[in-house]
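What follows is a single chain, given as structure tokens, in the form predicted alone.
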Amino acid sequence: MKFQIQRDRLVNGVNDVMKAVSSRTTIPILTGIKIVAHEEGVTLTGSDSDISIESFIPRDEDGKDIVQIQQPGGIVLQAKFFESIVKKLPMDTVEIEVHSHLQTVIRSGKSEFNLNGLDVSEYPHLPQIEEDNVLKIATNLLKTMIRQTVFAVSTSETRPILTGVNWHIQDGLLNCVATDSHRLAMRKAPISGGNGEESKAVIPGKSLNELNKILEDTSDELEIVITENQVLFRAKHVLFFSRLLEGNYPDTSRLVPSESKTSLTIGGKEFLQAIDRASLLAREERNNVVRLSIGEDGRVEISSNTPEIGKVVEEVQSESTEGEELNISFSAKYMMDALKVFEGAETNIQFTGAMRPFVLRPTSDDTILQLITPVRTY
């Protein structure tokens, strides 16, 4: 294998396909990145078992050349090493040459890298997807989307089945629905394409940060493709595999309330600052917990009381409140991360009762939903 490549690009793809790459895999070939130089250009792998990237870097784009193919063959090199060696090199453009025995030479302008290699042969193929059932979704949308659910997944391994986004695709909508059982976060946008059959699959949630880092902020369409145990999301030119979770996501449906005994309507970005505030006092993991009371002249105010540090009580300016006087409390870190979401939009509450999970909504979009569970102090 012998080919010039451009440095930049070069740096690009392994970024990619480094986010897939772990140094504590069981496999020892995995900790290096796959790199296949073929006709129509140069691909870039990396996989950890759990997620595979595929970064392909073309011949030629907009009528520049960015790789030039001496000889078409395979490699792979280890990760953390040809990372290093490929953003610290002096010119913009790299030679990679592959001789007997999988040494490899890696050189740029003056600087010469010899590297052992491992035989390309040996590393895993890449899922197999068929692709007879294609999704397709703005790039720009589906970060949105992802941003708006992924935070509220479990970090706990107690019960796997919440460390994933629950995604339901039915009648041209995809929801998104993600709960650690304290909170939950739900998305719903349309989806175009497939063949009108409902799916369902839940992706792992560090699967989907990691796909948030690589994914372009562009309005172009991006493919999707979910299998049994796998989904491909295909961009421009990087493929992402993914495993799915395995077992039922529960039933979310049923937690959210169909009716409110009081209803706050609130400027977001305000309350979010209020809240912040309050915080600031409450700083330990579990004393993280403010309260709201609504009077029933529909004052509102927000305190915070730790008894070794001191308490603090501000007062919101609210749009309007209905309902029920309310005293409730609530882990100030949920609510920050929820209102973060509506991104200062005017947002709606209602809660029914002060031991009731309350579910917030910006007052001007029905795609999304936040709910959460109150704390309870005595």
Second form
2 protein chains.
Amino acid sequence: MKFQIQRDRLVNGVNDVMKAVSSRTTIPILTGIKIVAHEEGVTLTGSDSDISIESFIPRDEDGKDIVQIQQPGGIVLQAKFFESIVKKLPMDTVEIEVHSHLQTVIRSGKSEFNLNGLDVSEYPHLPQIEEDNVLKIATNLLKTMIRQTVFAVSTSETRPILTGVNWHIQDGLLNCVATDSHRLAMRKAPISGGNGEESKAVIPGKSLNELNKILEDTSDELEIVITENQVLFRAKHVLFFSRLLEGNYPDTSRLVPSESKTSLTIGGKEFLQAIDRASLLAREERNNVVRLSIGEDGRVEISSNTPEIGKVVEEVQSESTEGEELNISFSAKYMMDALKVFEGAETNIQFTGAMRPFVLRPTSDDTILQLITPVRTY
Amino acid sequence: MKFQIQRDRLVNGVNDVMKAVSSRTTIPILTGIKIVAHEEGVTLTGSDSDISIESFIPRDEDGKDIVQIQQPGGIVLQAKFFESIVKKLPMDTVEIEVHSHLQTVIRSGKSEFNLNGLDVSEYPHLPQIEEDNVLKIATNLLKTMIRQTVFAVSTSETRPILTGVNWHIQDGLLNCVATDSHRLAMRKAPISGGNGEESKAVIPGKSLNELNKILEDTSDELEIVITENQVLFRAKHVLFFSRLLEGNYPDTSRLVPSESKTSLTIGGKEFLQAIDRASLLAREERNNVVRLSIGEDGRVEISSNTPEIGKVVEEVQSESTEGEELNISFSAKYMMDALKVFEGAETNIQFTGAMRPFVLRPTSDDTILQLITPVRTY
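Let's compare: the form predicted alone is above, so bring in the form predicted in complex with a further copy of the same chain.
Once more the chain from above appears, this time first in line as the rest of the complex follows.
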């Protein structure tokens, strides 16, 4: 294998595939990056066996040469070293050449590295995915949907299925739900393509977080293929594979109460800031529980009290309140996570009593919903 | 105590004094910030007993009201909570009032905090410093001198005196030296004021790092008073006290070799980058040792070799080389620290053999000097 390549394109490709490389892996070759030079260009691959990322660097683009292939071939190089080397090389172009015994020379200007490579044939194959059911969605919309749901997945392995986001595709609609059993986040949006069949997948939260990092904020279409145990995301020059979580995701449709006893409409930004301040004196080890009081006169107060430190009372101006008066306690962290998703938009909260989960929605957007379970205080 | 204050000024003052507050202290009241309201304004104090910082917020400045004192007095409030509260308060002004039993109310808009305070009379007094020997130096010059020396102090407590920077003031010249016994950094500059007497102080590296964080990058004069066991730095509205290290600083004047067998003059930036790359394949646990070779023909090579990973050779263009050829090994980290101080300037390095410390100086600046001890390799 021997080729010359534009360094900035190589750095970008390496940055992408590094998102899948873990230094803690039981399969030694996966600490490496697979580099393959072929007729069309150079393909880089990184994988931790849960996530695999493939980045393609074409020979040329928009009439500009990016890669010059002298001799096709492949090698696996230690990701940690290869990454820091290509980032720090002195010139705009880099030459990579494999000699005998997998010895690989990386050359740029008067800088020359010799790395011990690993045999490319020993690198695990990427999942084979049949492409008869290709879904399509704008990249930036998908990024937003991920951000609006993934924070609510469980971080505990007690119920592994809850560490993923539940995707349900039916009738041209993608519905994403995440819950850690204390709170729930839901977002839906239209999706195109596909063969019209209902489709389900529970995608690990970690995969979605990594995917979000490498996807560009563009309205370009992203292709999605879901199989029984894998999902593939295909953007320009990047393939992202993730395994799916096995098992049945709990039915969350019945968790959302249909009735309401108290309704509060409030400015999202002011409410978030008041909760944030009230949480300052709430005990962290108890999830920063704060108390919300809605009086008969429509007065809204947020408070917390930790006797050894002090107490705080915040009065917030609401847009409107309806129904019964209410005293309810909840995790300030969960409330702030939920309100951040609404990005300051006016928010409506529907309560059905101090012990029942309550529902948050932006008043002008019915595609997002958040649910929070209150905390019993004594 | 009762006063109203501009929130941004309070936040700035708290930020400054927080640099001295440690959550790990054996004196509980030092986890607090001392707040005193008096005729002239409000004074904040933070201390970990090694470093003490006092920040003064005047009643008014440039004709603008900053503080309105209703009732003078003082209180000590938990620094961690007080800091996060004042940063997040909703309005531009804050009211602070002490009620009975040290209960302190912090009010801003419709936000009201009640904090349990501590008795201000129990807060330790700041050192009393006689001001008959006041030195003066431009703030930004002092910041540069700190940055150019403090990185070389020892981080080990084996020889506590080496964890400080040795300041020596004589004949209007301030000379700063730091060494961890493997490398040494020196910087000198004129200083004004003072009573003409020779003055010495070993200032803890930690204190100088914190001082550097709170000093503004201005050419305004800073006042310095050195006593037997304390140093005081006085900037506009801020006093910074540090204890001095006790004991005799070793005589470093004889460490700098007066002769040289090989001389290398080289562009600081290119040399730094080549060392940085060569260090990528050098073993971290052995201080990233790299090898420098200066050939008879003036060829300069930097290399490192770790058999299980690979090797690297960097050829660097020198401005000039003189004297004997040389093969020498040293810590890439120490070399990079030294070169960073020179900010890319052309650098001259004087060697007196592979086993003797070598001296680095910018070719156009004789106020800075760095010394590095080589590493024996087998």
